[in-house]
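One chain follows as structure tokens, the form predicted on its own.
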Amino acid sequence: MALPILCGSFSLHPVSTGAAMHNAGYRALGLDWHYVPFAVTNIAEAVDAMRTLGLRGAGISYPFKESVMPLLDAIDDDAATMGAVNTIVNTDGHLVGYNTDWIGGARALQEATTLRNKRVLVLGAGGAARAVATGLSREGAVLTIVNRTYEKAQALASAVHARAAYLDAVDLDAIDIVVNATSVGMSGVSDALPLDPSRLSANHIAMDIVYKPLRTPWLLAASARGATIIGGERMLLHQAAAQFALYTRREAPLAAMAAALTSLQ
């Protein structure tokens, strides 16, 4: 009899999330497989684990999407190009590392609407922002990159085709979409608005990519100014439905994946 193939994460502070998604979506295509969430401080360890133990698959969190890089065997072009993995495919003991995040970000959007030609303004330059960024570079959208560094905002304007800019700078009516690429509006992180809502309307779409909150206060404020919102929730979805497909070689069941999503919030 055949054994149950194994998934997971690793992360210092696992959550529910990812697993609640993969283990819906292989109930959902009747699949003997189960992800489980393991709580790691030593990435190193955790990769011997996986060739050990034979894990099919394994989501990677911060701290560790840039240092578990070396570790690998092989590193997809996409990771190679942000910079960091953030999924972890082991076929016989080969281990490479693939980055979904960017896959995650265009396909939260494009439920809204199409990319080509919109013109963006991303908020932040640091890992997040990069996959973001990327995403929506490579599907036509033409980006404004802010940062409280302006420095590191040249740095990823230079390496996606975008300009760098201050926020004040920027006109917001020459703007179509707003991504706050931040950890600002987290819980336990900051309460703060990554922008001011003033500065929107209901020509806008404002996208974050914190989703705890479900609805962060940003958003919250966007929504006032009529401005259509996108939760990071969308994002981390999508993430996700990239990760089942590179683990399973099948389509996600992306119905199935977002009722489970859903049920936690």
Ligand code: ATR
Second form
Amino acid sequence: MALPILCGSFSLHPVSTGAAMHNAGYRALGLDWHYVPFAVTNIAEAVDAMRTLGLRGAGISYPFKESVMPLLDAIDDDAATMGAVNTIVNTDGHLVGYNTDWIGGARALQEATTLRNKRVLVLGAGGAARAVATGLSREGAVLTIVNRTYEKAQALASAVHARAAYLDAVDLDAIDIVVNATSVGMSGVSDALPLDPSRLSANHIAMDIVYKPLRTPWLLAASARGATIIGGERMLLHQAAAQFALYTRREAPLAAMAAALTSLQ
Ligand code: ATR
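Okay, that is the form predicted on its own; can I get the form predicted together with the named molecule now?
Zooming out: every chain and molecule, the one shown earlier first.
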């Protein structure tokens, strides 16, 4: 009799979103697979446990995306370029690190638009902004990066062939898409707005990486200005779908995974 297959996530502060999406995906495909979020303080021991217990896959979250890299047998080229791993695939004890974060932002936007030559303003220059900017740059978007700490915007811009700017100096008429990749708007963190919504119009697409709340104050204000809005849950969904495909070698059942995510809200 075939044994059930286990996947999981390693994080200092586990959340239930990954488990909800992946388990819904397994059920939708009739797979006897199970996904468990693990609270981890020592990533080296968790990776050892993954080998010992034969976990097929593990999602890697804060704060282990960089420190996990030297513990693996191989790193996929994209993850190496990003300098971060958010996904480990275990094939008969051989552990390979991948990064699906950069895929999520691009696919979420591609539900609404093409990206080639689109002018995108990225707000933020942290890890999430780096993933979004990498994905959009690869799809041929033309990026402008602004950040509270300007030097970080400059560093990210030079890494992804973009330009850094000061927010007040950006002409929003020359921008097609604005992505909030800061934590501004996250419930419990800040209810400020990352960009004055009066600068947006019906010609803009506004996307947020924040998914709690599902509709941030900034997205609601952008929608009131007539902009097309895309919530952070679409990015989360698409990065999980890419993980799902790596683990199972099957196409992810997006609708079932999305329904599980929204039912958590
Ligand atoms: P993550 O990995 O989620 O991107 P991070 O690396 O800590 O987290 O980055 C958080 C981003 O949100 C940064 O761009 C940060 O700006 P700084 O680089 O200046 O710190 C931005 N950010 C967080 N709080 C902010 C605030 N109140 N106003 C403007 N930007 C903010």
